[in-house]
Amino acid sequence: MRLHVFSRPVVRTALAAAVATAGLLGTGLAPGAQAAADNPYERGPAPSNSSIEASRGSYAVSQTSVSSLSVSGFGGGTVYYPTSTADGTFGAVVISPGFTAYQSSIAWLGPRLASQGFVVFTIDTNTTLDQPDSRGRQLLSALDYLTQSSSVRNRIDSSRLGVMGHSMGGGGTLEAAKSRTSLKAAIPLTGWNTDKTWPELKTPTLVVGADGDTVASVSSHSEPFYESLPSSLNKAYLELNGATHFTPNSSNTTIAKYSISWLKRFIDNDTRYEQFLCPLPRPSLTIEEYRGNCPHT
């Protein structure tokens, strides 16, 4: 007869769970519940990379028009929500089209990242050819709509909010996050400004750039962008492999994957989703590279 024989760590390892799970239950919870009881803006299953690289995550999606002519600010657009409000309220992001782009041109985010808990508003902008601040702007008169006018209010909670853009509204994401430090993640999509750096920021924020992008190279957006925020932010890097200034403009694995990420970690504080962040992804068929500090705080 084999024996097997543990040594000290693993018997004081073995303790410490024992101790731990009795802790759980005379609080009643059982195991699985803890994480949730400990951050009450947990939506969703367990992530794996599956659930989060899907076309769809577990919350049922529904839809509203929102006209240019009920709202002041901004030009309109379209809301997306998980059905169900059985999980209670969730956080909000606004997505901006680029130059001369419509809300359509976005339009893919929407159901995707509402179906993973967040209610999402895709928008037009006041003229096709609006400038970054002004992006930036209408990015901020779109989420106090949704937060105090809008149909899906009482969805909503208010202090967890994001904004993300494509090419110029990439840069009017990072100039709404320099004028409302409040929000809670931040992610310019093959960002376009004129202004290179903000170290104001104190928004978490993932700057995803393309390799091939000749309208907004990352040599003078995406990675000025990044290395001028300060260095003790929650930042990231994301440069997507064999892709152009327009990948974003349809559906992509890859962006979804880390967008969702970074909104479940910031703006629902879920650190479940840490995982797919730190370490550091690796150079990869999709990503050319990807830089960051971590772990997140």
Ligand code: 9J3
The other form holds:
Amino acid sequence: MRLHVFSRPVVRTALAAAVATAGLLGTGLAPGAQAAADNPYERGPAPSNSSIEASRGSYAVSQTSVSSLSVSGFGGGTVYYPTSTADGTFGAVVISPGFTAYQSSIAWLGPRLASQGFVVFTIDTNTTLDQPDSRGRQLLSALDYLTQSSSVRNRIDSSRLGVMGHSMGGGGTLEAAKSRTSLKAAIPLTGWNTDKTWPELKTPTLVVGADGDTVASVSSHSEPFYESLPSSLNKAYLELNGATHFTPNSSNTTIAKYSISWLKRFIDNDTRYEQFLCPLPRPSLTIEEYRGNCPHT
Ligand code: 9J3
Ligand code: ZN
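Switch from the form predicted alone to the form predicted in complex with the ligand and give that structure.
Full assembly next; the chain just shown is listed first.
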């Protein structure tokens, strides 16, 4: 766009020469603004390993509670969102807890993810005994409430949405993605489901399992979930090392860094995060195993 300066005769004043020189070197915008012009969905500064491992990202976070009495189709919850409106709209993610559990069991993910530039809704389910298929429908009801009725609806880009959940909430995450193929990202955390096969999914999916899970063993849950996803799909399998079924219920840097990277890469189309996903992470003190297809498309 700036090249129009050269498309017609101009008097080359000293100022014009300076502007032209700046034009040859770049837009004159800050690096972040330059990149944001390239990808309209990109939010926040260029990431580093330390920025995605940090306990908070660059956005200050506000929160608002949603009463179960004010909604239908799910059990209410808490919305965590970047306080500032200066950066436009954000993608959004709804997160379901597991069997017998409440939003408190996954609350750490609210500010952790929102501070990186997402609107995050941690929900309660209608009853704590709801099964994965119900949790999947509730995730979708919560997304619809969040984007259409909530007090933060105008802060959200309703075309860029994702789902996450723990255990039966992770099973529900797969159910939600199966029924709403427009979702941009799905992340089941030590997911549990009687349905082991998910060839119907079109949503980029990061399956997170735990090596020591005796409730939803990776051999019966996360591994078959991952392997049944289409080979053409952007998909990955992260198996946490030294972890249990309940590892996703407390702050966990490995879960956070790969969840942030996955959500950024596929909800924001932010290829600055591809470096953390491809080449595939190597086994480490916190990673038992990582599978995936690279590069992402
Ligand atoms: O949400 C979960 O923790 C599912 C694991 C479970 O208790 O399944 C047995 C019914
Ligand atoms: Zn199936």
